[in-house]
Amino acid sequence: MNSFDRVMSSLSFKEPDRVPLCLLLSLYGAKEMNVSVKEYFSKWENIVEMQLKMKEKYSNDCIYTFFYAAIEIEAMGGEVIFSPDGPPNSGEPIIKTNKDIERFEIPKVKENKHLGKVLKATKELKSKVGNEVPIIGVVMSPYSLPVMQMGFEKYLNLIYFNPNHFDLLMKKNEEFCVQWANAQLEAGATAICYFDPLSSPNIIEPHTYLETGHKVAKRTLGKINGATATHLASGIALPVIDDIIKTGTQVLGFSSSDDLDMIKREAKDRICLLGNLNGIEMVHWDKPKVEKEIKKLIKKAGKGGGLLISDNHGEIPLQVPERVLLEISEAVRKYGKYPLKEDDGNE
């Protein structure tokens, strides 16, 4: 069974030959070609690259072609800072009044040189595997985005108090969030992961949640022409897993912090799960730790398919070595397979 099967098995809730593992590799790839994250992500040939090394190097079961979040920022003509050591975040806030709300214009996706980048690897990356390996593209749900877009404060005073230009931001970001999701799936993406961790109970209320970001959710993703996975970046879902089922969402990446009986029973033949390993933790574990998550997390949520195993947030830190996520891999072919053996559970 190849990785696409693999995939869209568990995906189907039926148990495959084993659970998929799906680490989402993004500037790890940095680490990997021994380069700094800049020049890393300064060519998307090195993605492509990098992409489908790991995916070998760590029997990965899935192609992620996210470079990371704030190029929408930059696509949007914001500022990048780059760090040496974590993932590249945004600058000065592009929107700094309301007034910049009502003269924003979104980005031409396909016109975009930055967007253009995730473009020609998504491209290239699906003439390579085919339909041998999904491949997961990303974007950042327009709930979320005017995080980066004006601050995190401004933007929760417009959530508040200022519906109406709330609803005009939301309107120009869906519309922005809809054509560079579906211009991942023309160029090659089997779905497209839907980054929106400002509607975890960790950040908002879920009555407020209900109001704003889950109408979002439901009216972007409708427009969305393929497969969607909603995930909270190491928020808390499952307080509020009736309400993304019904966004229309195929897949829930969920936290650490959630509880894996309680979360699987809801999700059953639902919703698939992605998760939840702790990628901060992860840095430190050694192969016991690592056996004994990756036991636990299969037994408490892989019976039935429904499951691919995956850090909780969406982004495997540079910190996490390299032998923790080989010894990740060989647990997940050890004590994955299908039909699951009792004992191989054991905590």
Given for the second form:
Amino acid sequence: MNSFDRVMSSLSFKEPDRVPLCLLLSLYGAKEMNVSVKEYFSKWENIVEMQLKMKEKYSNDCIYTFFYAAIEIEAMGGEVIFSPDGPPNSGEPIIKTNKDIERFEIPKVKENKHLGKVLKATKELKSKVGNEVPIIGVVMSPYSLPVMQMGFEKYLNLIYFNPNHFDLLMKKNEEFCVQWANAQLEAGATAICYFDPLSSPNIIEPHTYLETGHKVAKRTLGKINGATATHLASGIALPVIDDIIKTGTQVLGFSSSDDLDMIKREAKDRICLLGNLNGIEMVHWDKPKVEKEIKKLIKKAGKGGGLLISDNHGEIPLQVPERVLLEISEAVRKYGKYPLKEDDGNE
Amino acid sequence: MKEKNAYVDDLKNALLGVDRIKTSEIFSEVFSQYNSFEFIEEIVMDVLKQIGDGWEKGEVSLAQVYMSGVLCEKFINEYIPKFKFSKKNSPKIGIAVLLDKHSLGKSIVSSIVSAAGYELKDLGSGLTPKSLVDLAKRNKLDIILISSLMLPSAMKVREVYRMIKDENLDIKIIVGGAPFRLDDQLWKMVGADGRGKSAYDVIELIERLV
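Now the other one: the form predicted together with its partner chain, given that the block above is the form predicted on its own.
In what comes next, the whole complex appears, and the chain from above leads the way.
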């Protein structure tokens, strides 16, 4: 069974040959290539080469065309700060006043050189893997993007105290997000990962989410011409899982802090789970710990399909040793074969 | 006259609802009824502790914690002059973010620690370990609070720790933020003296360390 069929089977709540492994490897490619993060992302060809290499090396079941979250800010004319040991960050906010929101114009996706690199990488990867491996593209949700556009504190004030400008910014961000997602789908992405950390109850309380981020997601996802995965980037999902399902998304990236038994029960046959290995702790995992975590995850959430094993943040940190990723891959192949054995999950 | 617990409940509800008007009314009522800064401070600390506990249990959002801190700091600062109140005999505390510009955690801790009566020096964001230690020396700090959102900046605390040890400085390090919440061992691995799971925790750690 190839990766595409394996993932699609699990998405349809059926049991494929084994539990799919979707390690979300993005800047980790720089480590594999032994170049700086900045140099790695300067050429789309690097991403193509390393995604194909990492797919084979870790028996990964997906290609991940995510460069870095701040690329959308870069496309909007903002500054991006590269660091040697972490993901590129957005710099000074591009929106500082209400007037800036009024003046803000979304970039033209297909003419933008930064987004163009992602589209070229996607197209090339699609030509290489065809329908053998799913390609996951990425957008920031219109609701979470302003954390980078204007800074967290100012944005929270906008949400609570300035509904008119909040609505205006959402309208513009939604238009951009839909265009950006659909361009990636046209270039060959199989599905779009909709990163929406702000919608986690860790960040915003559910009643405010229902009035804001939930409505934004419903409008936006409805206009994306393909499958979507909502990812809360380490934030808990369980208290809002019903609301997230109502946005029309097919996959949920959940947290290592979510209760595995409960989230599987709630998700069963309704939404496919993507997660939830702790990428921060992974930095110092040894082999017995890797096996324990993989066995626990498969035992509690693997039955009946509907599980894609991944980290819980949407990006494997550079600091995670290659050995750990190889051991994760080995453990998934060892313990993830369907039909699952009852005693394989013993901790 | 309403009891303290009633005010605690009212204020907590107003803050969690991010209701500026209601919060202002409660402060005004407490002031007119009791005319005691200590009483206002007690209520605020009780509420912020409950909100901090709620955050640790996952019942309260980061946005609510932040907005509660901002509102409490605003009103505390409004009422301090009415009592000719001088802040506690505070240790010299600085707060900073290493490497990146994510300053929400720093703002939350600043608001809540300030609302508790401590004076805090904002050392800025995007600092290197060396620039942070230089600032700590220049300001003769007793404690530095370091807020992190990303793993690389959390790992840099180790360099701050080494520099402090190499120079034989008597400065305590308290860390907080997502990487330290997601990995319970990380704060010890980087050499910190304490880890705050919530901003209110930081107040308790300051009191314990000085």
